[in-house]
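Let's start with one chain on its own, the form predicted on its own, as structure tokens.
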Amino acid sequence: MSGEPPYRGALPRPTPETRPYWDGAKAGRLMLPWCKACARPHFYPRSICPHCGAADLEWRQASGRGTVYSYVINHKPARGFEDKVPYVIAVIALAEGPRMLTNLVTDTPTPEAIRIDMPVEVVFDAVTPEITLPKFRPVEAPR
């Protein structure tokens, strides 16, 4: 963050049912809430398993690997981030299943580079000292 003028995006609240989401990205892990009932992760965190309606959830860090599934480019900027267009706004397919919103950090954000299936690893970006961001990058090719 420095250097850099201060966040002016819009903040996400944590709640009881998001803070290990929130606290996991802070220490630069990428949280996600598991069914014990049926052994599978779930993105949004919710106090319930959307795939077979169980209560008893436990948190486990996720790889931080993805593909993209869709993108936008965003050329007309929500407010706060008027300095920072254009970016991209992505789905990325987890490694361990769930889909997440977020952004896509590159420096050409154009359609010649990105593409749909391109692999992507998870990044911090501490917005103020209580949030941190997850988002993602592309991963270079292995030479």
Second form
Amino acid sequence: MSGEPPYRGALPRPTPETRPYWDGAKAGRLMLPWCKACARPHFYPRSICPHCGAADLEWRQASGRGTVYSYVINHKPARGFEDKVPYVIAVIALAEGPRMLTNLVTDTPTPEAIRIDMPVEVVFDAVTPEITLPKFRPVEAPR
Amino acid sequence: MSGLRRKVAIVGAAETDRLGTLPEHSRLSLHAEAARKALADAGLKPSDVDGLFSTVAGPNELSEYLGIVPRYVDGTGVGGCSYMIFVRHAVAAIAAGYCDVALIVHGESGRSWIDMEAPGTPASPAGQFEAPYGVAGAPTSYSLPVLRHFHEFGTTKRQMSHVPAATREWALLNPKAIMHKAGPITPDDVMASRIVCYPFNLLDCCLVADGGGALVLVAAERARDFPRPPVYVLGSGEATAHRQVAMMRDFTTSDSSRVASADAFREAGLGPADIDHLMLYDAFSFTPMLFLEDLGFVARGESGPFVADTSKRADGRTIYPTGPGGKLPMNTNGGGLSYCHTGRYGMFALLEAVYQLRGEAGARQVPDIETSLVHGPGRQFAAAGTVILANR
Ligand SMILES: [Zn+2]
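Coords for the form predicted together with the partner chain, given the form predicted on its own:
And the full complex, kicking off with our chain again.
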């Protein structure tokens, strides 16, 4: 089988303080660093708590739930995204508090279909054997 | 405390002869032409410079290229507002006696991209947490806060579309503006232009051009010894809050802009009502709207209704509140949207304030002005710099 063409989008190169995050994503878990001193999580992962300055951190799995804080619908693609336009770049407010930039995975990338503050949940996109990108998709509101 | 109010003055200001597509220029030759012209404006030569401030060319590269050995060096690189921050740093350095003649230089081959650096590495935080999601330059990141503002305050795309239309009116009065001969545009034209990254259409986005500019500053007590009318620095401020737009604490207000502008107003002893002329860095239509709010020219959430509050002249032409004939003349060169935008535009905003305060702005001259405020962001509302200038 010829399979998929090689992934052409930008790829992250993990660093020591972000490695557990990317390892978690590869295993299908959204991981956040939590501060043992002030008991708050942060994102993106750092070696120091941006809330209180403590360096005593631990990794915990996040719920994978959140809401759309803001978004754009991009029609001028980045390299490797040429066949995906238009695509949604969103900032998600995670249920745990921190915000992260990601893609909103949706069949309807329109202003009518995407609401600010709408609930979303994490999905994992294994773009290469080494790198899995956490992305988000809308959650159907319970009836 | 009055800080360093009116201790330092701008005595030289100039930009490259041409702006736009300049394949005959490298990044460094744009710096050199701007520096040479600004020094000539001040009646000085390169060897008179003992304080050097530059970022697109590092100060070491630029000292080598110009053949000078400055004893004060600043390479602050926080994006487009680095030049406002350089003015502040030059004021401090001159007041401290660390240098006597400060040269601030900008040059950028933003369109032809001759000897320009690629963005950061895939290991940087932005390389790990922005780029993999298809963030493709400023239109995909400057746009991100906009819909949050729309959501919280009811701001509309139609209101936002008034900003490029108003700014174009100024460009029509400025022969050097890249869009000088492009004709007027309406908010409808903005909304009908090609979609780039919703909520931004093409006419919501700044130009991409090659060009350069430079300023020369000396102690205010010497300023009258130079050939041009001095422009005094009354106050300044700076701040940085983040690097990636997703890390902006609140998408409806820029922490760095509020810190920088509050310090500048405090040092100058002025408030928004005292400002006759305004340069608010317009990387995109929305950018100056947020600054109008953060600097206190309008109340929080009121920028949309403010920019769309137009009236009609006797001949039927629209008067925009920030355009020619409006109550708050803003971005009078035509702005990043219709004048020129090289990538780090702050220098051009400062230059226009100087031209206006020196009374050299020709058909676009705002009459009887004494004060001008220049404010801009570095990257996506990440850093900020404010400078308040006056001609007396
Ligand atoms: Zn902490």
